[in-house]
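Just the one chain here, the form predicted alone, laid out as structure tokens.
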Amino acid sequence: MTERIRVGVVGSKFAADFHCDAYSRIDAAEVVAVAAIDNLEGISSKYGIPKTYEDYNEMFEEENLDLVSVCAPNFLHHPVVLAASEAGIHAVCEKPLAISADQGREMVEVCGKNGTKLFYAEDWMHAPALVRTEALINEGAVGDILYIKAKEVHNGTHSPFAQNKETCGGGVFLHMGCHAVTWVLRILGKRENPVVEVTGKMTGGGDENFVHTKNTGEDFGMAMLRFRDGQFAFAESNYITLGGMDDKVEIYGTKGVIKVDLTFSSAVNCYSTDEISYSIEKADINRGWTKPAVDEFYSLGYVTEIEYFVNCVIRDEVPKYGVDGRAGLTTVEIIEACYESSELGKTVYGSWS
């Protein structure tokens, strides 16, 4: 495949519009189309997009798609997979990848079936802390890893849908806390590694939770996760923490450790007596002594991921363990055991690689 490839995005809003602004960075790529119920005008005018559709199973029929953005709340992550797939259209599923292993495993089996590549959207992959985090690793820096911790925290999702039980899948803990569990998976884990027994600790949602009391799901979570090799590794989300978004990573071995800060961690230093613009995602207050973010899209992964993908296509290779559907499978897999750990108020065994 020598021509851009043809790229539909189902969904306008924020994760829509981070998938377009990293294709509009890859000139491989071309976004000829969107699909939603809202915001058409918004996302397509911003970014120049010919075609808009309200019914994305019609833009799989009209388009000739080579690959699709799966932007959509997390409920509908499944159908449009499915449909996808059954049109002959590789597709990307932002996380996580459904709302029940179940669903999971289907979009897996279908798109092996019809020969669809299922690439999983975890942007923690390709952010270029973490990319080199993993060099370090690989290169032996902290000798044989011992125990990770790694979190994604901020005050609170805006998205109806999230905050909804049913169309999320479940609170915090699987709409954020995915991303810690992935990577850790990637570093630790495959099928050589599995995780054995997973601890998990949440708020019961709704009037349970800390915060968030209209929230049918949970607004903090947290879990240990032990290896069959032994290590350990220790994922939390939260939507109580204030101060915008706050991704740490923290890798303990025998021979050194890495401490990764995400997103406060850029290079300007600002102090402004009156409100700036933006500083970084979810941030309550701009005044005063701000970090503001560079290059957030890119610096948080998104840009080269999509990269990725697109050269995954073009190419015809396989995606690699953490981005690709099996992966945001078995992340599923984890945290509804962490889940039902919560419930029980004790350890969950298993084997989930």
Ligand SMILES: NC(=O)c1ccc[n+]([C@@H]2O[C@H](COP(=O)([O-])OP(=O)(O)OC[C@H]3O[C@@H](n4cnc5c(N)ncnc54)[C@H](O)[C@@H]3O)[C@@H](O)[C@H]2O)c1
Given for the second form:
Amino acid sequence: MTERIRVGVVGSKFAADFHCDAYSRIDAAEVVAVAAIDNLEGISSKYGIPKTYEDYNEMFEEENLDLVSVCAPNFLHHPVVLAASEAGIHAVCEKPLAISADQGREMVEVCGKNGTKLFYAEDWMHAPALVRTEALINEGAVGDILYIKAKEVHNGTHSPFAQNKETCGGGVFLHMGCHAVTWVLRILGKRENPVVEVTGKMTGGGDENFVHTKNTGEDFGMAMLRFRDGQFAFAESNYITLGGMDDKVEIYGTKGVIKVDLTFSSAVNCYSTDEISYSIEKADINRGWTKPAVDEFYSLGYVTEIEYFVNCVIRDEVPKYGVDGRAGLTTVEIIEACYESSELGKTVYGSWS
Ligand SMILES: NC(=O)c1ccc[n+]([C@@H]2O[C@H](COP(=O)([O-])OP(=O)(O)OC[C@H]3O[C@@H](n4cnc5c(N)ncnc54)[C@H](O)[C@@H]3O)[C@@H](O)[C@H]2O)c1
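Instead of the form predicted alone shown above, give the structure for the form predicted together with the named molecule, please.
Next comes the full complex, and the chain you just saw is listed first.
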């Protein structure tokens, strides 16, 4: 393989933008083509991408790709990853891995059978603040962990595909709660310490939602997970939070506490009587005091995750737990159990790792 790997991107909007931005910062990779059903001119001119396709299969046939970034809606992760794998192309799949555990399982199996790598783009795993947090935990800063609390919340998804349960696979708890679930799996579970019980609570979608009654999936979800070794994790996600995307993690251990603020921790404090153009993702008002992100794509982990995946391809390395297909699949399995728990109104028991 040449040093500069050939990358294709499926999708052209929100996630495709931060994937293309990340590739543009890396010498070892070049985005040679993009496939999507809209905004092809917008994304290709912004990043200087030479070829565009309306059909991702055609891109796979013609472009001799080493790697594809799957930035299409959740319901397309399964067919796109399978098509890429059959064409011998490694895939970076956006979160959540799939709209069902059955689909996720097939993706892991097919990529394994074909010998193509399946990278799960859980950016929290590479967010610099959380990488530092993991290192602190590993050096014993908090002693034995007893409890982790993690959330991603904001005021509602921009994507029409994510507002619809059929194309999203669920509501906010699958779409965004997956960040928290995968992160606690990495920190508390790895493969040795499975989640053994889950208790979930969700709004019901549609008229049973708090705010987003046009969304067919839930707009509020939370779950308590218990690990076999006794630790608890509380995962939360919702679309009812005004004021900008709020990603927070708290770790409580026998010897200490760590609190992480991924989105409101900018070193820049700005006061402006006029609206500024941008502060942080999903901020509804950008006037008065704001905390504009310094480099949001970097602090959320998008840049370093792509660099990591490109290096895995070049060095032929297996991705670490948390950004591999297995962790993506376990996350979907756990979230399905959380939905089941919410519907049944009781705790669901199992073994997920
Ligand atoms: N890691 C993160 O923090 C993060 C953030 C946002 C989105 N995402 C994920 O990225 C994925 C895309 O989300 P988004 O917010 O960019 O959605 P979006 O609605 O902004 O864009 C959807 C894209 O999919 C493309 N598309 C739709 N049907 C297609 C088809 N048949 N073939 C090719 N392309 C097709 C559209 O052209 C569009 O570019 C989702 O899986 C989402 O969960 C992850």
